[in-house]
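Presented below, as structure tokens, is a lone chain in the form predicted alone.
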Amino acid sequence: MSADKRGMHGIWGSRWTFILAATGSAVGLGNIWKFPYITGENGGGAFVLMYLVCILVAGVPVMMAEVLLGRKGRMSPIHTMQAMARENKAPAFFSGIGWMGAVSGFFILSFYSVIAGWTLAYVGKMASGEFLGATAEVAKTSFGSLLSDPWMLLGLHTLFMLMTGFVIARGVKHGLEDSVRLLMPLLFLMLILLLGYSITTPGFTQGWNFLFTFDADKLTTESIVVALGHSFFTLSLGMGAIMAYGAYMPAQASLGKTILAVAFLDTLVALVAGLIIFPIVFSHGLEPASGPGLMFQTLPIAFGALPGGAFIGTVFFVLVVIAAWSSAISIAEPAVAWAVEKGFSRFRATFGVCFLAWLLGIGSVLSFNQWAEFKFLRGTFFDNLDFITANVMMPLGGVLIAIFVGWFMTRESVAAEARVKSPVLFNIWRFMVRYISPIAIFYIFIEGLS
């Protein structure tokens, strides 16, 4: 592996800072919009407790093995795989991780930008007053009118792709690193402001226990296969991204305790979300269970009932616009990354990719108005791509990286990598991520195409 190759990207300029990318990367709409969702949807503590198995179980040891081929790479997804292919002598199709990872998360970054665009019309609904006094019928009627309008959902749409793009051409230091220097102290600080007035909500015991009392007779096969699903697909993993923030890695940092703290993290910003919003529902008399609409259609009711609603709604959007932008930058990041590697530029390369993912995305747009009665397959355009993404290449993704590091890499070069201190933990970990990991991924891909 070439030496100029190694360091074309830039490395990051401390371990936290990496912590930051990554979990800026993990914490995204996922956290904020579905995590409370579906566990509404599946029974709440139960489902919650299984979350985190999960997590420990299925995310930790896969996340661990992508940042690991990363560092070890030092290139972009695509190039890093098929160089650790041929070191390896492991069969050629593993040179695809790569690039199933970039296609995936390009696929991936052209529906993401078009919800993302939602939560930047709620910004400004919130802000105007629009949910003040709002009854059930209005937010429903408010929301149906935005997925209706596609000269809005294309805006809107152009406006986060742009602010995806302006800071992934500024590189690893001026763009991708400032930016989570900033947004993701941003975000913590809003989440413990929302958090506190949650608090202070007559809901906040009832919230509390919804999300933190085990009862077992609310725990499906189906729940836990969404917790293992929900848990692994959370850490951004088998689309790339997490692999290239970690070719800008450290040389010397300790992977384990790294990827924990994003783990922990990223966990965190959940549970929080819940407590923020749950809460709220309660304290209102509304329902949990409310599926995707939970954070665009019933939770503006919640705001426009509450004193100083519209301040409080403006900041949670906000917070989500964030978590949103921080995780895009990183989906765009693999593409991006190779592009680079070919000869691009850094400016041409992100305008490629961004273009290129805005035009896919003008699909995703036209699959809520103009296309919604145009079906095939899975469903919309929008359902297709988000199928083929979340039930096919993340898992297949997931599931080859875990076995590519635990059944084809030494023992020798991956402890060299890894830098675990401790001989029993490394064990545990190389166990899990042999064994464990792959059987739980594959079982999450079986039971997504069925």
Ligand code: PHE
The other form holds:
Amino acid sequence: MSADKRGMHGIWGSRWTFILAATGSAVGLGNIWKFPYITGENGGGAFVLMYLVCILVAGVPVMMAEVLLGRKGRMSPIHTMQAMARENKAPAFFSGIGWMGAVSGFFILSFYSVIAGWTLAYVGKMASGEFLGATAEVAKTSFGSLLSDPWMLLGLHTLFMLMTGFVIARGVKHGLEDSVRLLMPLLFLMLILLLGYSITTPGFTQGWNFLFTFDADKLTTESIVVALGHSFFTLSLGMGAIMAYGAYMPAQASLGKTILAVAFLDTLVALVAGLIIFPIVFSHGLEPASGPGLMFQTLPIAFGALPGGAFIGTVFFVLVVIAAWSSAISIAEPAVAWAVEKGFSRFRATFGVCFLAWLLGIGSVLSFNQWAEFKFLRGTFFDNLDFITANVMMPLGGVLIAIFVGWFMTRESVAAEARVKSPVLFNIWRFMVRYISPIAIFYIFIEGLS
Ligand code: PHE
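Please supply the coordinates for the form predicted together with the ligand, as a counterpart to the form predicted alone shown previously.
Below, the chain from earlier opens the complete complex, with every other chain and molecule after it.
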């Protein structure tokens, strides 16, 4: 790829815009929907601890490496990795990191849009006052009836995909910046409000203990794999999203603090979401391991009980939609940027990517009704897509990125690009990227697949 493609998609206005955009990518359904439900399924505290460890030893170091590659390449992840592999004389298969990422992007976007569709439905349900004074039973039935209606799910999935395409087609810079600037603080505010509510519920202590009491017996290999996979999913790593955003980052910004800020915010949102959802689960005798429906069966109870709950609930689900939206955009960006570099107009590139992901998403729509009983390997079609992306492809992408930056780039070029001010911190990070992250990811990976 000729050098004239470098930087053709534009540069973020400042380091802060990158933080906002990357946080917009990281904070999404992964934090509010997925984290609580997989924590519930994997027994609570032990899983949470593993997740935090994975964020620190694998997530943060790989995130820095990925942004670094993006900024150095200044192109879509596919072309960036091709150029980087060539320039650093690495084996050609490293250039495949970009391709694998684009494929996992399709897979993720396809089911992400389906779940985001559910949150769209909940905006309507909240606004109609359906959950005022709702019992756990009411919330459960309402969710069940939504899932059993494939046409409804398809319509919502279509709507969300159109929303996503609309922003991407306008270009990341203009499409995204303003929305995250407004959204993130608001989302935080709402989460704090809900946390205030959950503290008053009788199940708060039980919820807290469920999340933060470490019970080693509950730790299984499977749950460690899920924790690792989720640390990648929630930080948008190993598939090019963060690399693509890194490509638009101003040259002089230091990576260290920037990345830590994003990872910290992302983790905080997940933990607060857990602290909201589990106390409600225990206060109402619900099942923590109730799977993907967990958030949709607990939050309506909280809103139903709050004064002005219909209004607050509506605002909250609007925010969740926007959080999912700003993530979905980043999932599609690597493939779209690649197609643009190939000469397609941004509009056509967006249409192609979104259409393919939409088509594949129909499989996930049906996984919750018509095909619910059709299970293979890890479960339904949706379960398999989720598993293979988060637990296989993203960690694999991550380990390759770490090895590439750790072993195939010179210390000088890495240092010049990272611009980490403290030499101690830089050395710690480089050591992690060279040894700790790859070994940890590789080990968990092999264990999990065996
Ligand atoms: N990190 C996003 C979330 O937590 C999901 C995502 C995955 C975004 C992969 C980009 C890439 O919801």
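Think of the rigid core as the biggest set of C-alphas that the two forms share within 1.5 Å after superposition. Numbering follows the first chain given and starts at 1. On a predicted model such as this, the values are computed, not experimentally measured, just so you know.
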Does residue 325 move its CA by 2 angstroms or more between these two forms when the core is aligned?
no
